[in-house]
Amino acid sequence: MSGVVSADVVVLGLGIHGMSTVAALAARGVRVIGIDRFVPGHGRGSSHGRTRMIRRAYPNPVWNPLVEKAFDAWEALERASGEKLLHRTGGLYAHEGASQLQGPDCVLVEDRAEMAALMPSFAVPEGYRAVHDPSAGVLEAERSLIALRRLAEAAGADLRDGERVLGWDTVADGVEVRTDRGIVRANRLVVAGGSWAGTLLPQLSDLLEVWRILTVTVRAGQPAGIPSALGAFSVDRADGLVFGIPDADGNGVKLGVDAGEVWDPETPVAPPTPAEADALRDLLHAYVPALDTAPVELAACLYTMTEDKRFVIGALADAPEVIAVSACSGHGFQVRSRDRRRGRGSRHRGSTGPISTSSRRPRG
């Protein structure tokens, strides 16, 4: 169907940030339209799959209030949906040398016996220390997206799947978005396009790089993978951060590497090759040696990264009607969007303030 429709806010991209924004705005009575190029449950972006990690341990205290709001928002979503979405398992984040990780109740652990007591199944490499985050845990990613969609639709949001965005412009009274079905006019535009953020926001394209990220998930129900034997964990290495998600609710243990090749999102992301799968299994065996590492799922997703691996959330300096919600740099489910103001987005750019389209990189 073609034509012109209007709304208070139009949101591009219905991954975790876009769907959270749509649901939050619709619940406040805002007329909101959400548009996604693909159908629900697709594997072309960054929000698919069963689980994600959440933590309070972050490198800079400027993030602490935002992360705290994210925890509050997940608990609010649990109440609204009636579903269990957040499993608190604790987290142990291993590193060589000094660590910048900090956060409420996070503590540095240097004694190996204490590490083993906190997380018996996690084999911290020799010479490493670790930061313990008692609040860390596992998010039910797939369930969360379904819950948000259900709440958004119940509140009257117009969700348009399988619709391609052709472009957008600012106009006298807001923004105009052109799609292959027609034109949408709104007071505000939120761009949460994930791997397509650089295309949808060409002003920011030089800040963003898309990576292919690989994960392996192994059989659920193994004692070594269940909290409290195993919690959320990571190992900071020179060739990429290894992250692990425990089997908190029958989802199996998942491991991935927070590094990968640059990828064109227009090309469907390739699944792990046999050699890549073997490498993931080797890492899982090294860090959780008591697990049977035979994979039940091998997957690939796309991260939209900045050079300093921080996220970009805020109004465009030269178009304040437009709110950018990317790149998430692997933090998407941990700092999911939670708009508190009618028709306006939060303003965070790793720290705070509008996004200058003349900047080459976000500030550290």
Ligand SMILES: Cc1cc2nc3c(=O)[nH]c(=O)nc-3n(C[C@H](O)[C@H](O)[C@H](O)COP(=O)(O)OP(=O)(O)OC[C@H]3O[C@@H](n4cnc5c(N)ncnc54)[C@H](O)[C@@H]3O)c2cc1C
The other form holds:
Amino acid sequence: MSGVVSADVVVLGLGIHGMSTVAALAARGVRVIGIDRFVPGHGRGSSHGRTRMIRRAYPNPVWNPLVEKAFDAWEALERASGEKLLHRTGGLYAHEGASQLQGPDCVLVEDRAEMAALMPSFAVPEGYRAVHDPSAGVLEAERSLIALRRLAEAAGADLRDGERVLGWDTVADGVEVRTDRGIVRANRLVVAGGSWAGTLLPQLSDLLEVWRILTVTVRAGQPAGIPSALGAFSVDRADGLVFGIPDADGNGVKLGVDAGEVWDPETPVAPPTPAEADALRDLLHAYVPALDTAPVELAACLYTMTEDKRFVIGALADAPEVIAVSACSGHGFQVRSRDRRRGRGSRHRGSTGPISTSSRRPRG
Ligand SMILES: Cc1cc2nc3c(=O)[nH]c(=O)nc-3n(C[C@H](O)[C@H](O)[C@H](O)COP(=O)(O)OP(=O)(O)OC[C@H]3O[C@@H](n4cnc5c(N)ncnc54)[C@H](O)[C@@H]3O)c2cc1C
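Given the form predicted on its own above, produce the structure of the same protein in the form predicted in complex with this ligand.
The next block holds the full complex; its first chain is the one shown before.
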């Protein structure tokens, strides 16, 4: 057990949100310690795997400014790291009947020949329409976390892996964080604990539910899966939206379903069973029939869901030194968080102010 160390900010969790926060703070010269109970690349949370989708098409214009910032932030990270992290492939989002999807440059496509011209490999179900999002694409998830870590360390951040936060107390001038290796004192604590948010911040627990989400990834380099033939796609279905990520830069096509059983993150997430793997392959075969669907990777991962799929970000009403960052609901990667030093809170609907449970229950 080591002694007491101090910092300006402690960040709990080094998934995409914690790691982005640490890198942004360190770049501003803030003394920051980032702590994660597991080691980099672990498969227990929500940020592992090679790819994620980024898109502008969202069901409500309230998202548009945040999504713009997200695209800018990814381009800024590419410049800072010198890495290619965002591949623009375009996106086609299929749905029955009316769709709320909207966004800059996004258009409704009803003509099947036009859909086929936009995305030749994507077999849009009969009777479906689609929204085309020319800006959508693929994020290099794994590479992004490595790049952020490299930038954070180069800027002086103290990263601690395999160290578990056991609890914290607010003290006179900030917070005292207890870990299984010692104590850290700081002015602020950012809790970016992913699926553990409800346990780490009990005041948020009734807002959040954790789901087990499964994906299949197939052999890279297949002509039907590369961006000239396939972009980001989704099919809106009653039993869960199917999402597909094309094979940009040799990652292979990945498919998953936005639905899964409730899961306790303390239990390692179970990989897909053979029956679950077959079901994923059948979906891939249905929507991208020219692909060889033999899996090269079957993975399980966790979503932290809110009822309205919005994010919970902000200072706690009863502990303003503590800032919660719970941004998932299956679309948190693209909007990685950056600015937590000032401790002002925002629940993504433009309202600012501390988080307290009563006023924040999501509306439909
Ligand atoms: C299959 C799948 C597909 C997805 N697809 C997309 C997509 O296409 N586009 C998109 O934008 N988003 C997507 N998402 C969502 C996105 O990946 C998540 O929103 C994002 O990764 C959440 O990151 P996080 O940092 O909040 O959580 P995590 O990455 O889970 O990080 C939380 C960290 O906190 C640590 N921690 C927890 N408790 C403690 C403790 N007591 N002490 C120390 N450390 C602790 C954990 O070890 C963990 O590393 C997808 C998610 C999944 C699962």
